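First comes one chain, alone, set out as structure tokens in the form predicted alone.
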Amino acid sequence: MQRNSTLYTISFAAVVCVICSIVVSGAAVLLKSRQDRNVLLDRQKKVLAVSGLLEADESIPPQEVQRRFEERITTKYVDLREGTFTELGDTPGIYDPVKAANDPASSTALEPNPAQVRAVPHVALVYEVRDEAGAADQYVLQVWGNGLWSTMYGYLALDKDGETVRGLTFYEHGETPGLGGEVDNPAWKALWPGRKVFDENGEPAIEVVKGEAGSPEEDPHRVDGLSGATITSKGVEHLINLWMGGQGYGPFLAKLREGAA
């Protein structure tokens, strides 16, 4: 075969992509369960932070994460039908809530909702954090829903009461960098802890408003709106009100306040 045919072009060309695709899929099989250790890691440093038990600004090596998570924190599954703890059963992997939402067999379709959360998974993750003494502390909650350009994925953390604000995080977005961006502003996380995510009916009310809101003693379910990304905010708003809601955690907790769950 001569090397300047068309033939031969097409032929090495092939041979090529055939050669990579074989590297590619074997490096993604032998890194598979790095990358879900990595993945493991990330979701214990966000749980971590957004319960208070690493700062914002400490940077601390895999096995210090690791001792911290497992010494106060424990993961567990609750049933979103019937707002109870279970039991996850055999699952290969890490349980990812975000994927069994997206499975039909494994969630519950909602209507039409402002956060633009289409379902969600029959089976949820609660991390419960343990205080020194080894009591349940706080509870956080995975949520997600739509801001402006994105889905942000990210944590709230409960009081063991079931109502109060101990932080809120999120842990992907893709916000305008300096406007919607701003929900991982220090600073207004900082307003977060100490509101109420229940009215005095038991009813999600979470408001993001624009300009400022008062104190959490004075003003407890509103939160100041970020500048210049109202539709971000308001997506914080609706998605923390959606996860409140009678399909989202709503059930747990009104067990939880009951102390039933």
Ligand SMILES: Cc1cc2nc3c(=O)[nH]c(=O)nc-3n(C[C@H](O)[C@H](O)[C@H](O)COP(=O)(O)O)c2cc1C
Given for the second form:
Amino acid sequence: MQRNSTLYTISFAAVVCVICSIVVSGAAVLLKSRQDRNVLLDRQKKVLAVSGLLEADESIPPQEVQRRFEERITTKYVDLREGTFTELGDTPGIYDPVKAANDPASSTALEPNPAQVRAVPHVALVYEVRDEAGAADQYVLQVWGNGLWSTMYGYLALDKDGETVRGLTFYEHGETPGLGGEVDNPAWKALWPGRKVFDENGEPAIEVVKGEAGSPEEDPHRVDGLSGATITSKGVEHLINLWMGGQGYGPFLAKLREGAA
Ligand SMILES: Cc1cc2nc3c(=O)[nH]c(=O)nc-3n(C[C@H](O)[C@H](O)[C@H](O)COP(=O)(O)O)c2cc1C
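Could you drop in the structure for the form predicted together with this ligand? We only have the form predicted alone so far.
Every chain and every other molecule in the complex is listed next, the one we just looked at coming first.
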């Protein structure tokens, strides 16, 4: 074949494309398990951080993340319809409540809501965090809902009283760095511990306000909004109130408060 012919050029390009695609897909397959491990490690780190078992500026090796996690945290499953702990059936692989929420067979569809969450899974993941004496001390709940640009996925740590915030963090979102992305700012996250997610009637009551809220003691339900990012701020309010409500963790938290979960 002539090197300067059209057929040669097209064939050469096709061979290069095939070789590259084999290399890329091979790498993706080979690295999949490592990627999954890293995602799991990152989630474990976030759970440790939101429950105060890992400081914001603390850098620890993967083995230490796993050790702390196993020592103090138990992964549990909650049937959101009943509000009780449950066991998972034979689910292959790692259970993912977000995937379950996308499957009509394993989720409950919601009416249109401000958090723009279309469905909640029948079974949610809850991390029970024990104190040093081994007693249940707090519960880390997976929550998600829309910001301005993206679905924000995070963890809300609640005290064993089932209403006092111990921490809030997001592990995935696509909000603008410096604006909505400030949901990751440690100074903003520090405003959350001590707030109460329910009012005196047991209704979800978090409000993220434009401007400044008071301290948790004087202003238990309100938190300062992020400046220049009211839509993301309201998204955080909406998603917390949705997940604290009757179709989220509400029934489970009510049972927790009565000591009957
Ligand atoms: C490039 C660009 C990125 C923006 N990113 C966000 C964002 O991530 N979250 C958000 O709430 N608002 C974002 N905004 C601003 C919103 O459009 C809107 O003006 C803002 O939420 C209103 O908040 P404010 O009342 O505190 O100014 C962005 C605006 C621009 C121009």
